[in-house]
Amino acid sequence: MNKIIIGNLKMNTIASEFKVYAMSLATKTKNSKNEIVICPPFTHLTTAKEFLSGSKVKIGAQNIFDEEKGAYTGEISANMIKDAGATYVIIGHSDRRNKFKETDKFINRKIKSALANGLKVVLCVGENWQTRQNKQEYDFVRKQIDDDLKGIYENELESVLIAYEPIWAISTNKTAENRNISKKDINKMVDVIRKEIETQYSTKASEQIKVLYGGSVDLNNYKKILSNEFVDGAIIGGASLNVDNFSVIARETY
């Protein structure tokens, strides 16, 4: 089964690093039979379009602010990184979320402008390890995907990816690093997700929506939960920034 691999490179390399990473990615990755997208810091976008185009790999960018132009200083919008290359964005990453204290309304309308400049979008949601021990992470995953998604018409959600990342077992959260989730846990929340875009719109759009994973695939786990029938790809962060490591994953056959 071919499945979705998304690189998110966050704030990391400049883009001297980043052209050599692109060349080797693309080089390393031309006869995988999976969907591979990589999302590089905005300064990367059109040297990503230089040294990926006709490689298998698509471009990504990691945000995008929710209006087209004006006067938001240090923001860009999304007909901006369509212009420098990506076809797909990342909405509602955990970093953006807690960090940013970026809200669902607001990544609603963000996704809306995605959605209108024919950019693919994967929205992340998941909850935090409060959330989970109090036995809530079910209701808040739900509600994050009916506020995010208020307003998106069924056809729209061809263009929409659901990436599961438990905030919990993000290896950069230091509270994380003994928490692992287990096949169970991941294929419950997909099962929910699922259902709850049944809910939403359809059987249909439940079954056709991609859900990807996103919390801490490395080297060590991908197998098991690329393997799983359930996912249908994994956001990585920290393993894609060795181009060697994220090729393997990108590449492997699933």
Given for the second form:
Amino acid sequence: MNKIIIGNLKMNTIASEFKVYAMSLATKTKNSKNEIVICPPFTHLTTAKEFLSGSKVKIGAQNIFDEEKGAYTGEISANMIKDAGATYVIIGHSDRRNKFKETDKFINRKIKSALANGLKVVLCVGENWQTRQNKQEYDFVRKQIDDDLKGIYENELESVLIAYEPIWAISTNKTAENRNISKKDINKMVDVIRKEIETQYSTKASEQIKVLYGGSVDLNNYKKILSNEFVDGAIIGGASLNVDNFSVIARETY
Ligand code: PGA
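Same protein, the form predicted together with 2-phosphoglycolic acid (PGA) this time rather than the form predicted on its own?
Below is the entire complex, every chain and molecule, led by the chain shown above.
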């Protein structure tokens, strides 16, 4: 089954490093059947466009602001990233929610702006360890989905992918203390997400929406995670920094 493999480079690489990365990724994945998306820092989007056009690899941005233009010093809009070559954008990543205090209302406005500009949205949701300990994880993620997708029409959902990224499983260091996520944990939450889409939209929408997993996916566990038929793909942070490792995951047949 073809999967969607998204690399999130976060705030890493300078343009010269990314140029080498992009050329290598294009070559190494040319026979892949998967949908591959790389999300570099904003400053490398045009480099990505230059070195990835004609390849299998699509380009994504890691964030946008919700307004089109104006006095928003330091911000970047949906049409700017589109113009720079992005067709995807990650919205609501836990780094943004936690470190930059982004609210569901703000995330909802950003999704609307991205969709209005014809971008595909990778909406990240997921609970922290405390919420899971309190057994509130399903309600928490349901509410994120409801709030983040408020006012989004069913036909627009075609351009929305949902990435379940439990905060406690993001970045390998944090999976210490025996907090490794199991296939059962992933499948249960994917099911909860689909059921919520069914409640808010329709059975058809719940069957069609792509649900990805993210959080410490690496060379050791990717086969187990991606061979799972319930999971449509993965968003990969740390392990995407090494182009060889990311390419192995991106070109595999699942
Ligand atoms: P990780 O990051 O693969 O390093 O856990 C995933 C993400 O933050 O999207």
